[in-house]
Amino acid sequence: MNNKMADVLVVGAGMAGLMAALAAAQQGCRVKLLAAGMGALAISGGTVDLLGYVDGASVDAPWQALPRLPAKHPYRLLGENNVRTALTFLRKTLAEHGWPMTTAVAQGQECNTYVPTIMGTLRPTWLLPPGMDAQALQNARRVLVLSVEGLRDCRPSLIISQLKRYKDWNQRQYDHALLPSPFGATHRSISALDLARLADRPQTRTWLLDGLEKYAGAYDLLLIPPLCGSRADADFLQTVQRKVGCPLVEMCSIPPGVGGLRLRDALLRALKKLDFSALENATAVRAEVADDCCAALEVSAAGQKRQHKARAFILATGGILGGGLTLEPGKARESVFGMDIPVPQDVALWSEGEIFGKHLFGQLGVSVDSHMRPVDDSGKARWQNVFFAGRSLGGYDYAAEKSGLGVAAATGWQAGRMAALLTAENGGPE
């Protein structure tokens, strides 16, 4: 890209800001991404989350339970057709970069699948990754536990220990076994994308295929934590998938999130095809607004600050942990544009006494409308031309929910398609 303004500005690096950027480019914007990290995309465990729990319960029919949500969740502002739109549009930009992504479906509809964590606890997810056998989770009677020797954070013996608390999984046979580390003795501790980088390069990964090869034929399932590459390539795991003989499971994992950074690679091969660049390492710290449109975002980079213009913003800055919210003692506060967010004074109330309870915490977010621009107190458009995705919006808990990168996906393509719509009203890209 050269140095003409661009049409759409999209602020953030992880789900909501790649779908953002995805969604306007395609439309034939000009579209440049800050990023002042990767985004929460690398710690994630690579499966997407529509909707898993509401109210506490656990949800086996997500699009069922759409209804259930408060009015202001962004799924509800939304509707469900443009939240089914935007996942399609989603599954449908993997597969054509290399990782297709498919859904359960029990007695002819979509569902929920639980999949196991590397700490052996089960969480229901929507999209699965490739080679993610949904009937070999649910059916399978002799499993492989794998790890590797030296790979922290991931005990064969205590995943099954917690497996078998689940009534689904506590009568199955179990064994388990390390595969031995391709970096010998040398390092005392590796994890899962120290692995799966090995497994990159054709050169590199025969450690894993032999390691498996010992184990063909003899389970109906293997459960191993995320070893198969750290890129989007199907064709490698159904190459493993062969030489084992039987389903092949890679577990969730703790970060770093491999998973996460397989759909951040399709993701970003997708948007080379466009008219898109990207700023790493950059940070808007300050928004230029004038009456009802902002004009520009100061950013910080590489030890400068400097004005960057455009015909339509999208801020995917995530919240609190990510930056994009800043809190004080009684106070909360959207990072960019300054906007308060309406909080209890007494900071005790922004929690409860339930560790997995609702936070008020949680939800803190901006408030949007249904093109997902920042309103005020009266429901009204700050700003014409800016737009806000993914964690930084309030009115939903992504933790509790388990609906993190689903919401990040939908609002981050509405953003996108809305922030283009503007562009092509006010004289089309330029």
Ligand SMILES: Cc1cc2nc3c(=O)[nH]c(=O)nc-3n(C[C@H](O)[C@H](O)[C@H](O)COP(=O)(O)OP(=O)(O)OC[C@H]3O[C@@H](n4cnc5c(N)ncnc54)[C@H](O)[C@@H]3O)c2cc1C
Given for the second form:
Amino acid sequence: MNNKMADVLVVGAGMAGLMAALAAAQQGCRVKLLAAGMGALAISGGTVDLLGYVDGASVDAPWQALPRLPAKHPYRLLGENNVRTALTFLRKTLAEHGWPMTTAVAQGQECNTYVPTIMGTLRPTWLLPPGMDAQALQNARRVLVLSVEGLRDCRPSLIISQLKRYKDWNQRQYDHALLPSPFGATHRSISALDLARLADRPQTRTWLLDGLEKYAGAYDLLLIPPLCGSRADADFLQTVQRKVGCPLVEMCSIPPGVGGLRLRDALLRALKKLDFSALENATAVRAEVADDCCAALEVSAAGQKRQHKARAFILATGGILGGGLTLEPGKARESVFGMDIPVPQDVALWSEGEIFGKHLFGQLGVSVDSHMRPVDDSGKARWQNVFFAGRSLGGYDYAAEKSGLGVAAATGWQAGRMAALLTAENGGPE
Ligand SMILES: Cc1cc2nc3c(=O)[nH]c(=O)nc-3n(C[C@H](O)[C@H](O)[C@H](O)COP(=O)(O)OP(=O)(O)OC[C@H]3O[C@@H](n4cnc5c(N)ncnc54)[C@H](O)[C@@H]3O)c2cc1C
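What would you give as the form predicted together with this ligand, now that the form predicted on its own is on the page?
Every chain and every other molecule in the complex is listed next, the one we just looked at coming first.
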């Protein structure tokens, strides 16, 4: 496979790239994915946000709020049915590979859940990982907040004081405790990922099960950092739940993103069953285009530059953080095809004084049509076989809206599907 030309070449290994690869490979395409790094999944909390806010106002029922988004928002370009189908595809794929996610239901309607973070804040999200019990989060009266000796950035007393600021969480009864460190006395600060990796292996996970045993039966809800493994292993989470005899919810943590790594693990497992290959530490530096098609990408890997040809190309290269967008004073550019992104010359207009305000840089990105092909100023597709997905797209601000992995999954799915359709129209997969 490596020596043969791919049907679809995907650039980027975040949620958008992995979903695009899955959608195309499931249609029978030979898919090659190359990426410079792991993408934001490696730092994300691992719940899938669909839509948490519109114009600063919180959203409880995201599907009903979709029509309030601007016409060029990626969800509006795709249409509600496609977004629903894409997220169903994501859920089914994850469930088949060890990671069934759920959505809360209130009064017969699917809704957002406000999940606690290890900073003691609550954030709205849509797809919940195994073990994240929305009912328990809403109704629990006796709550134990646990951390681990030496674990950095997770202080139960701070979490409790912050949670009490929320009306629904104010009247609850709280305790807090520390589990002993499995590393013993050490000067090194421990991350949640260090602990989660211990829980990946049966021979090193007993410290967690033993440590939790003494709290069994005493609480309605246990809140802990994400320690129960870095892989998509819902069975182990169930074992932990049984041990404590009450819902145990892992709080969303700050990076490293144990939750995001579990999603990545399940998606890669799914891809390994398909006609798929990956090249890591590889950076696409330039595109070779002729007329309205792309012929190849020039890729730098291991100190060498090589051309990678394909019949269709999907760019899921992320935003400013991922490397898909390059900024310099007064200019913004897409990194591989070199498309200019219109911005005001005056960089003071790119951001706002208010930290959670409407920052222009948060919405910068490539303009696409409903097939995810980049368009010129007149709305015409620039190239027939080039598709963009995820945070490289403009027209939305994932941080302000809380829509990050939802947009990445939905637009990645669409880009993969459209690339596969093009391949089929041109005579089917090679
Ligand atoms: C700290 C943090 C926590 C978050 N938590 C959540 C959460 O819990 N839930 C949620 O829904 N959203 C969350 N988000 C938002 C969400 O993670 C992102 O919106 C989403 O992951 C973007 O995915 P993407 O695939 O578009 O881009 P990215 O994940 O950024 O991936 C870009 C990929 O492209 C590669 N790349 C870039 N340029 C090139 C190139 N030239 N050649 C080769 N490869 C290239 C990168 O190496 C990377 O693999 C979080 C974001 C952050 C920053």
